[in-house]
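Given as structure tokens, the chain that follows is alone and in the form predicted alone.
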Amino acid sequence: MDPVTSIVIVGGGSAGWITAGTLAARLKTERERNSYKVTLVESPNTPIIGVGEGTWPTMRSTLRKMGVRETDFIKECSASFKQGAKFVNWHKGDGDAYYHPLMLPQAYFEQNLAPHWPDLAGNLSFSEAVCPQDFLCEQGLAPKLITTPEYGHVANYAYHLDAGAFAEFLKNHCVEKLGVNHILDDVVAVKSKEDGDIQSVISQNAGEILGDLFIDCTGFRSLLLGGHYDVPFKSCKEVLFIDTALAVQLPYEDNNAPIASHTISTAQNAGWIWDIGLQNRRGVGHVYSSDHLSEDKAVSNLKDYVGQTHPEAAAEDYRKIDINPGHRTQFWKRNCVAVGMAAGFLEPLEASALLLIEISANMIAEQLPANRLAMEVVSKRFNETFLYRWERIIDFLKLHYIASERTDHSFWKDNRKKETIPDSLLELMDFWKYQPPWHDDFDRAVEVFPAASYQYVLYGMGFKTEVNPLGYSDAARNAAMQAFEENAKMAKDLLRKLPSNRELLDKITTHGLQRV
């Protein structure tokens, strides 16, 4: 019946420092009263791996409920406005796009307009018909105005942010304004309790750190879940077959030139390339499997892409970073849990890296456990949870290699094989074959990737569902008409009045953005 109340975070970063500043934001209230106490050690002699610059619109939430003013951290973290991601040649490989973008389609809880496309929305693709943010992101146009509040948007929109100044961002708001206790230290060892809970970490300078509930943020080490628990690795390697990145650093032609304000992912001979614009440079890196790739022609592929607008840059200063697709069969045992890379990695496609370690973070917070009894209840539901979650953005992700068509290189054709597809996707893939996607496909009440993702994703693919042949009713029909003549609507009058997404970037650092 020990109470919980004093919390130590082992690594920094990104994902160290977001399940601080949630915590600590959570807390506030309660920490006098009840002396709850979050404290963050993390290596002076570890760098972060700094290539996580795509968020989902869930970071908003995020640094709202931690007290941040959306103006500090754009200006500070060179943050640009994400509203979805295009996917180059990924159907065919033939120069075919196609958007996922942040909003939901037109009238998504009312109505599901996926089998009245075809039929009524003219030469429309599917995301073009539901949603005006690939008309937005087509023209570089921003998400919103100046005159919009902090957080508030016209359009859904996401961030792109330079990671590394991310999280030396959220470190001083943290200590400064949340109270978190920064020790900057190397962990040497992990001291348990007799009854196998951690009772301690040991560092170098500082000595031992006592606490009641340990959070794992060292990244691929893992050191405490993975090596003092020695908790397994499921590897995934044999459904998502990407194993390497390859990143780089390009300028900008000059300091007008326009920022994209969607994620650019074009496809390869075996993998994609990733396109980030910041405010002050893009991000570019080539992701790929070595299984069926060499590095040589990976870097190749990378020089092609960079000398399309950058025929001096020199593609060989890459940052070469390993990927092991997987994560930990269980994401917390007894008094130790796992956030960010020390649970898992995947890869960037869909930017879910950042938003598994938000919504880690928040469940931390919103449930955490009052004493050591309660933690067990809470550790169930919280592997439960996460395992489930893995395994649907596995799903999610698998969904984009197998909905190709390319037939130019065997990274495609292996994707396609039905034994690397798990179950769970190849019964939903023909499910959809007579019927759309849906809220009920999926088993719970909050998805990660809800509905609306597999159809933008899937008919932006050139997925076909057959007709229902028991037709629709002409109230139905209507609706749905109604729906795409909004939906035309709404697109042509935010062209009218969004502003570029550089052209708003530039006022908000001159002018700032209104308070909430």
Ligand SMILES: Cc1cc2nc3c(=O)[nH]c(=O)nc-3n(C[C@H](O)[C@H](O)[C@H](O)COP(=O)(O)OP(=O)(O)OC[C@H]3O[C@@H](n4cnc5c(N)ncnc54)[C@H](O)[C@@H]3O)c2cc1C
Second form
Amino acid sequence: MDPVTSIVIVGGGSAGWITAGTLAARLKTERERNSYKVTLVESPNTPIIGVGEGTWPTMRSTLRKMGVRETDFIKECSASFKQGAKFVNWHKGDGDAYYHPLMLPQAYFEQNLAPHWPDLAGNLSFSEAVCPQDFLCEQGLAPKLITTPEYGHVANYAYHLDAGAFAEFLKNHCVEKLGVNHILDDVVAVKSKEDGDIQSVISQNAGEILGDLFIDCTGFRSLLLGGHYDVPFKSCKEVLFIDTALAVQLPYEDNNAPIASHTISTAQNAGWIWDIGLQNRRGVGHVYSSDHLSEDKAVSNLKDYVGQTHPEAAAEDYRKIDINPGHRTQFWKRNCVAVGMAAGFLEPLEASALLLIEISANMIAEQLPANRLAMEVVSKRFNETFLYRWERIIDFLKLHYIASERTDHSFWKDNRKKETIPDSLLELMDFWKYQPPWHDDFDRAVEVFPAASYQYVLYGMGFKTEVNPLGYSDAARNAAMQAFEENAKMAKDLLRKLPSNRELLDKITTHGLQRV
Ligand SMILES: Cc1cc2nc3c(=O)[nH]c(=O)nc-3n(C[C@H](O)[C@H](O)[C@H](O)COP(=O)(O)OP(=O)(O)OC[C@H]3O[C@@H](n4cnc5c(N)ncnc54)[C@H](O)[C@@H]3O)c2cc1C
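Let me have the form predicted in complex with this ligand next, following on from the form predicted alone.
First the chain shown before, then all remaining chains and molecules of the complex.
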């Protein structure tokens, strides 16, 4: 019945500090009674990955729970507001575009609007018919007003942030406000107990660091779970082909240039390019499949894209990052759990990595085992939950490729080959030919990507569902019509009252938002 009171986190990237902050905030009362100790050890020699700029709306509650002021976060991390993602050229590659917004469709918990949209919504796209955010994003508007309190919203939002500044910001907050013990040192060895648990990690200068629970946040190295425990890595390269990234940072043309209120993801011949607007610069990058495209051609794609605004950018400005898509087959082994890229990584198409970090840290904090015996049950549940989540995320990312009708490159054709598509997704695609995606299509009460996300992507890419015309009553049609009208009214109202993204961000950095 060994109590679990000392938690050691190895790694100080976004994963390490989000986990440290979530745990320390949750344990604050106990820690003040000196019952718990949260220690984070990070290498001064191995830099953090330093990319990862798109988040989910969950980041608002993650920061709020840690006691972070939204104004401070926005100022110090050059953060901007994100209301969704715009996918350009994904359908046919002829200039087409659709949005995956962050607001749920109108009346989402009362009625499925997807079956009624083709008949009742005129010429509007699915997302335009059910959600106002396409219109807000097209106008570069913010999701709130200066009078909206911190973390409150008028339209649901997440953030774009400077990943390097974010880790530094969280570090200062965790150390100064939450009492996290910070050690800057290289972990050079892992010491085991007789039963196979980790007893301690040995650091170069600080020596032995003892703990009851070890959290591996060492990024691609996966020092504890992969290196020490040798937990197998399950590649998903045969499903998601992307394995290389080229990233670049670009200044705005001038200080008043608009800041996009959404991530722009533009499909290329063998991958796609992200474009994220922060307060002070844009982050742009090309992810591609090296089996389908040479580095030279990828650089040329990126230069063409970047050249639209920055013709002077040179090939050597791009930072290359290798990606090994997949995840560990187990995330929590004995008294060690991995969070972040130490657990796995998939292409950043839907910004799922930081989200997985947040929900992993939350589950560890909420279900923190009181003793070693309880850890057996908690770790089993953690592994089941996260294996399910990784599989659903893989399905959802693959959906973007199989719903495409691009034929210009083998990359797209290979992506649609049946043998590359998980059975779980094939089955749902068959089902959705006759029924639009809805809540019951998924097993868990809380899904990372709910039915709404599948609707936005499928119908955004021209997918057709042959709904049974006799399956819906007049009352259902009338209620749907009302929801479409309600959405149009809301869009009109928000277009009138919301400021531009840049205007609001400038005001926040000058005056701040109201404290909650
Ligand atoms: C191209 C690309 C784009 C991405 N875009 C997004 C996005 O838009 N949205 C999103 O959510 N995510 C994105 N991600 C993922 C995101 O960047 C990561 O999930 C996130 O930054 C967390 O990284 P990490 O903390 O796990 O690892 P890292 O940042 O690599 O941190 C690892 C830490 O471990 C430490 N360490 C390593 N070895 C030792 C040792 N021996 N001793 C002590 N410490 C050690 C290092 O010093 C470092 O502090 C992207 C990733 C890539 C590659």
